[in-house]
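Listed next as structure tokens is one chain, alone, in the form predicted on its own.
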Amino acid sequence: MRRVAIPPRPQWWDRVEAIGFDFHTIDNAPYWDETAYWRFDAAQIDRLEDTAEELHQMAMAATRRVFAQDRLSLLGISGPAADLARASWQADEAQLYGRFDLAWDGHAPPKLLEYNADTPTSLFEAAVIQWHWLHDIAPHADQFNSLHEALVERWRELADGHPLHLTCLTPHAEDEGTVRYLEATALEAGLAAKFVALPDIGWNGSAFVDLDDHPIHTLFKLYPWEWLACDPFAPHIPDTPTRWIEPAWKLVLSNKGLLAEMWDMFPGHPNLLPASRDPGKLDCPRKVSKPLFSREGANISIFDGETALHHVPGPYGAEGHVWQEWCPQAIHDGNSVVLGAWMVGDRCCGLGIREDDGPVTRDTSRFVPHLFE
């Protein structure tokens, strides 16, 4: 595993825009970065794949315990959100995808930083954009990337004969880019798929409907369940036949508190970092504080003892925190580097890599392609 600097393709922005990637630059800074790539060997890719699939099974085991022992309140999940999560879990509602964020140096065991299991983005970049880059730059090489085929197959497994609606908040280039890509994979799978902006979803007294007043039978939503559960329309959710993707039980699987649950169930596991809701229980000099519902690095703080070394501002934290041992594997040559191992259903199907000049990966962190030989 090593970072290789290369010149970018001539007129690369025209190339990526031609295949629908129009958010390659954020605030006049590169989001898509092809001035370098990460190189792996086949054994390292196999190791990442095996690690992610094992972590998924462990995360599911921890989720089962949370519901079986009614530990939802420990994860900041209460009231209507807890009711929705319980009902969804009891109904055994199916999931689509997720992304493990891992720290790794290519040698020591990869370490789990968190599981983005409800609203993960950077999917289009991982599945499509870096694949086109590979065929231009190194067609002889390979890439850990069967995401597109896996998503098409998964949509076929989830199909129930009803039309599929897909939604997110607009305007938001990255979120809409992710949802539009998922719409394309659903269409390829043979589903009648249709995008609808979240503010355009209505209520007709008995069902959620789109702008054409068509009932929404199945809805993929790139919108966090903890927000949706607080929406004025949320009380209607239990009374409608709408099927939700992702399901509400992913309030648990995507919760940072699950890191502590997993460490409690699997203490000392080589792919886990010590984690607890009580920082005093972590015997390590550097710790990371993460709000239970934090997204895109917001409100994450890094401490050395009692001294705060770094803090990312944001709107989270009132729901509580989990503390995790800081992982030095996440730092490469002064930059934070996170390996995103993509899950579709229960299988790991791809890899996306994000870099940042600071110690915390954020929504503006650069996406850097990879290959293996």
Given for the second form:
Amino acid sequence: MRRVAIPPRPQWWDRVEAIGFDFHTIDNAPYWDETAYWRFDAAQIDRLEDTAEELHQMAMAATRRVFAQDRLSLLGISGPAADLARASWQADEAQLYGRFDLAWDGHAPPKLLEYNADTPTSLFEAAVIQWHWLHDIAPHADQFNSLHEALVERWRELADGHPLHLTCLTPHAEDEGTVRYLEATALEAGLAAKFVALPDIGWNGSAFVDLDDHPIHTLFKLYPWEWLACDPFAPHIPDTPTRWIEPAWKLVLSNKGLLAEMWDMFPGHPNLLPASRDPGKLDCPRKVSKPLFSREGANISIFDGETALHHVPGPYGAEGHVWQEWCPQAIHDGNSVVLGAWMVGDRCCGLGIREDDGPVTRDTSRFVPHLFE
Amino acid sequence: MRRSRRVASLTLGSASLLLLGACDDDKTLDLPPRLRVYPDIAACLSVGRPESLCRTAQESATRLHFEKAPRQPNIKTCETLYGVGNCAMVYDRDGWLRLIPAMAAFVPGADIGMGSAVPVYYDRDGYARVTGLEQRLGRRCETEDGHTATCQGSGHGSANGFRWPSGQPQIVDTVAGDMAKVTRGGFGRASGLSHMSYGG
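What would the structure be for the form predicted in complex with its partner chain, given that what you showed me was the form predicted on its own?
So here's everything in the complex, that chain up top.
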């Protein structure tokens, strides 16, 4: 695993825009960064794949325990959100995808930073944009990337021939780009797919409907469950046959509090960092505090003893925090490097790498392509 | 082998956006309580309207319908939504064969305060819908000769498999439409952060 600096493709922005990537630059700073790539060998890719799939099994085991022992309140999940989560877990509702964020130096065991299992983005970049990049730059090299086929296959299993609706808030280039890509994979799976903006979803007294008043049978949403559960239409959710993807039990699988649950169930596991709801239980000088529902790195703080070294502002944290040992493996030459291992169903089928000048990966962190040989 | 093989030809853009299909100016329809809709040009001519208007309206409505009609993946799903015998096939630009509700009639734009003609189809409950609009236009009335209509009594002969005489206008009772029954805006409120991302 090493970082290789290369000249970007001439007119690279034209190349990526031609395949539908319209958010390569965020606030005048590059988000897609092809001035370098990360190079792995095949054994390292095998290791990442095995690690992510094992972590998924552990996260699912921890989720099972949370429901079996009714530990939802420890994760800040209560009221209607808890009811929705329990009902969807009991109904065994199927999941589509997720992304593990891992810290790694290529040698020591990769460490789990967190599991983005409810609203992961950077999917289109990982599945399509870096694939085209590989084709242009190193067509004989390989890439950990069977995301596209895996998603198409997964849609066939999930939707069972029913029409699929997809939703997110608009306008938002990045989220809409992710949803548009998922819509394309669903269409390729032979489903009828249709986008409806979240505020345009209607309630007709017995069903959620789209703008044509068609009932919504299956709905993919790129919008956090903890927010959905507080929306005015939330009380209708249990009364309708609409199937939600991701399902509501992902409130648990995506919850940062699950890091402490996993450490409690699998203490000392080589791919886990010590984590606890109680910072006093972590025997290390540097710790990271994460809100239970944080996204995009918001509200994450890094402490050295009692001193805050770094803090990312944001709106999260009211529901509580989890503490995790700080992981030096994520730092490469002064950059934070996070390896996003993509899960579709319970299989790991792709890798997307994000870099940031600061110590916390955020929504603006640069996406850097990878290859392996 | 991990390489992705099929993704290389994939592009996103207009093909998938086609399926979004909704007119932006759909809330300004100026509807009479009894609206004449025409299954064909002959029906349009039968009430004395100019041939050029009828022909242009029929052509532009047909074009709009094929572009904007809601897509279904197979005949079963389509007939469940629109009734047995009420579906048509269409090849989309992405090469997929899909099913759409058959266009039942057209309405010249001037009749409803629109700039151009619109296509009408019927759902399985017998409600007339304008392709691309969000709400139901109204219920079909029983007609004797294309002019005398009986609009009372919901559910009259308007379920699956209904057939129309050609060459005669159909009458739609727009008072029976449900322009106001669907509420929207109940999702996406909780955050108040409508332009924030949360992808992680």
